[in-house]
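Below sits a lone chain in structure tokens, taken as the form predicted on its own.
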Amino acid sequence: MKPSTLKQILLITDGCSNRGEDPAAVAALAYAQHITVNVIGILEEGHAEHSVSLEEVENIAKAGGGVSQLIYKQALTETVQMVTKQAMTQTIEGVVNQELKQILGPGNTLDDLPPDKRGDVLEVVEDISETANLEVLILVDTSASMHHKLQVVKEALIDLSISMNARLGNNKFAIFGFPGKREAAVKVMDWTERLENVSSVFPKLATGGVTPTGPALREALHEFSRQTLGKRSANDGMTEYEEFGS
């Protein structure tokens, strides 16, 4: 029942997508590949009506099977951690519900169990949340309006790394910024177990340009595919879980 690795894309943005394909459609494609898409929309102080669209944020997260939040930048640190953990639990509960349907028949979910049995299953969900391996690709909007928010984003990601590394399971993080100079999104930090050295990366992030959220999400999908192919090449004969835990 335990998923080998929980995979998430964490999209942090302050504007509506204005270039390329529908981001919700790409999020749905990610979810079909067992990658959850979470979205944090950062509101502009005093100009909330001109900020990121609530509807777009909700639609992307819903299509991606994930969690969405609209916040002001002061709440970013706690929100990043909450969204990541909530999405993990949501994914695991989804796996548990699938198992219950196979055992108890269609239409039976966690909520249908008697309270004592439900409590036992929730303990299992909590245990898996603590021990499962986690991969999070953080997709940061670096359009011009994000310039004065990147310091807060950096601090939130460092705190996320510290928080998640208190778990028993292994964690891996990568950071992409969008838009790139020539690409929809560009890798600014390769896969790593810790984000403490993110401070050296963020000063190099150039802000400006449009907000190609859909193409950027597709590039994030390609990165997960490249990583999976790389694992298979380097670890012929090993399962993904064995490799991740090594």
Contents of the next structure:
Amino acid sequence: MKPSTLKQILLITDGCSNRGEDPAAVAALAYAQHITVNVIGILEEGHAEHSVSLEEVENIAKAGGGVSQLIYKQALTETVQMVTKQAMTQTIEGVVNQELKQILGPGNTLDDLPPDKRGDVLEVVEDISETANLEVLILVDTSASMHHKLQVVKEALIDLSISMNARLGNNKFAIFGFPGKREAAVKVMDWTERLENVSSVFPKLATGGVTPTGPALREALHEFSRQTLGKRSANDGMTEYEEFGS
Amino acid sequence: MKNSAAEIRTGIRLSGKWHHGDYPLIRKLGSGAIGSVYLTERNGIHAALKISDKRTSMTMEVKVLQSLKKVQGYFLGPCLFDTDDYVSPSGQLYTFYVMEYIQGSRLDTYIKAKGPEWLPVLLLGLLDDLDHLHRSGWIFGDLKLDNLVVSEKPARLRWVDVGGTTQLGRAIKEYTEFYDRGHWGMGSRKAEPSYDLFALAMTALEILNGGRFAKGETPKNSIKKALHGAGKLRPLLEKALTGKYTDSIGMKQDLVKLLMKKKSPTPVSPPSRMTKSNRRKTGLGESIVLSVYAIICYVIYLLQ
Ligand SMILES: Nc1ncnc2c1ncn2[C@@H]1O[C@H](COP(=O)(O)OP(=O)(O)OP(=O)(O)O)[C@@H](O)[C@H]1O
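Show the same protein again, this time as the form predicted in complex with its partner chain rather than the form predicted on its own.
Following is the full complex, with the preceding chain placed first.
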């Protein structure tokens, strides 16, 4: 099996979208191009009402075929990892289940296999998540309210790269902040294998108030297509999986 | 297992969907991130049953237990008896597996009751087990106090919960921050023997310090400070924490050397700095070492 590339956008925000198109629609567009969208919403401690809504977070992730979590900032490190890994497994399991249906006939999923057989299939899932290449575009809300959370975001991202770089597959990370001065989102760190030097990258904070989540997601999506064009590879992640029906 | 609390509980019986085994849940032994473990009975003998709705994790744990089976005869992890699904009356699907029940006490409780000289002795046995595990291509991963049980007759450290066990060279599947060298900025999360040895050294430090300690601003200094309380094990633990041992055997050899050195009449550390209780402990440790030494001599004598 040749290694394939899983593409993810990880949106980290503490507010609701209040400018531009519906972020869930953009997430659906991303998913249609085999890019998974995960969302982590950070809650404000000691506040009864939060500016980030569970509904929006869930809607974006659902449309984007990804995973969402609403948490307090102390849980960010473990959540960033959990969400990333879970989305990888979910994507791969989805493909494997589809293959299974082709082999075993419709209506057959992993649950219909006895536990011992299931192990063999899941081993395949695990092998792929260990060896697949991973590209994660991290889209961080850098509006004023995020200011005191950015330190935790940095630590979580460094920890994420420690975990992901222990895998056999290659990783690439890029970081975008939103909103930008003129654009919806700006690249603050170009594609790299290591996030250790993330510390220096967060820019001067933009003025608070606007959270153009939809347009920012679109910016992220464009980045992926620019990248793909650059590589001149027409294959997107999924088509490369086609081999393992045999 | 949010909604399972009511459905899966002590007193009920589970019957397997595929193999039709029938298991009473006698008593809850513990629970964690993945699932709950109950005491059960199989052919009139006590066994442990782990149940969860996290299908993927459970299946992978079973895989690990199955492959450990092949290198058994040498106590590597609990022995696996059965694996099956359970469909609850409400229709919810669970996965469970039945394994050997490992009876014993927690390592810290044991050391408190029996004396600190037991720590190096038990570590010695565990290093042997780790060596076997590593040689068969696995890294334990989530090595920690909670996952170690001292079983008696003979006294031996056994491990429960193979959820973190990872194939050599891959990314560690499951870890606990305090025992994870990545968390301390002292290494990668790649599954290699030195990863387990780091966790083992942290476990020893936790016991010797009477608890965990915080990472602080400079993690390395926090560890250094904790090492001050490690007594004679300090150089050994320091080597393990800085990744100087590439395999368990290296660490084991150093530990044996350290334990043997104690019989030499020249005191290594100035006696004046020793507290009274320390001296008593050392005395006990010495007698243990001497008896181990005597046994080794006897074995060598027999072999000749
Ligand atoms: N074979 C066994 N014999 C005796 N006790 C056991 C056995 N397996 C597990 N236990 C007990 O059950 C507890 C929970 O089991 P286990 O650690 O496997 O669950 P978990 O959900 O994987 O937890 P964790 O969050 O630590 O990974 C253990 O700490 C131990 O006390």
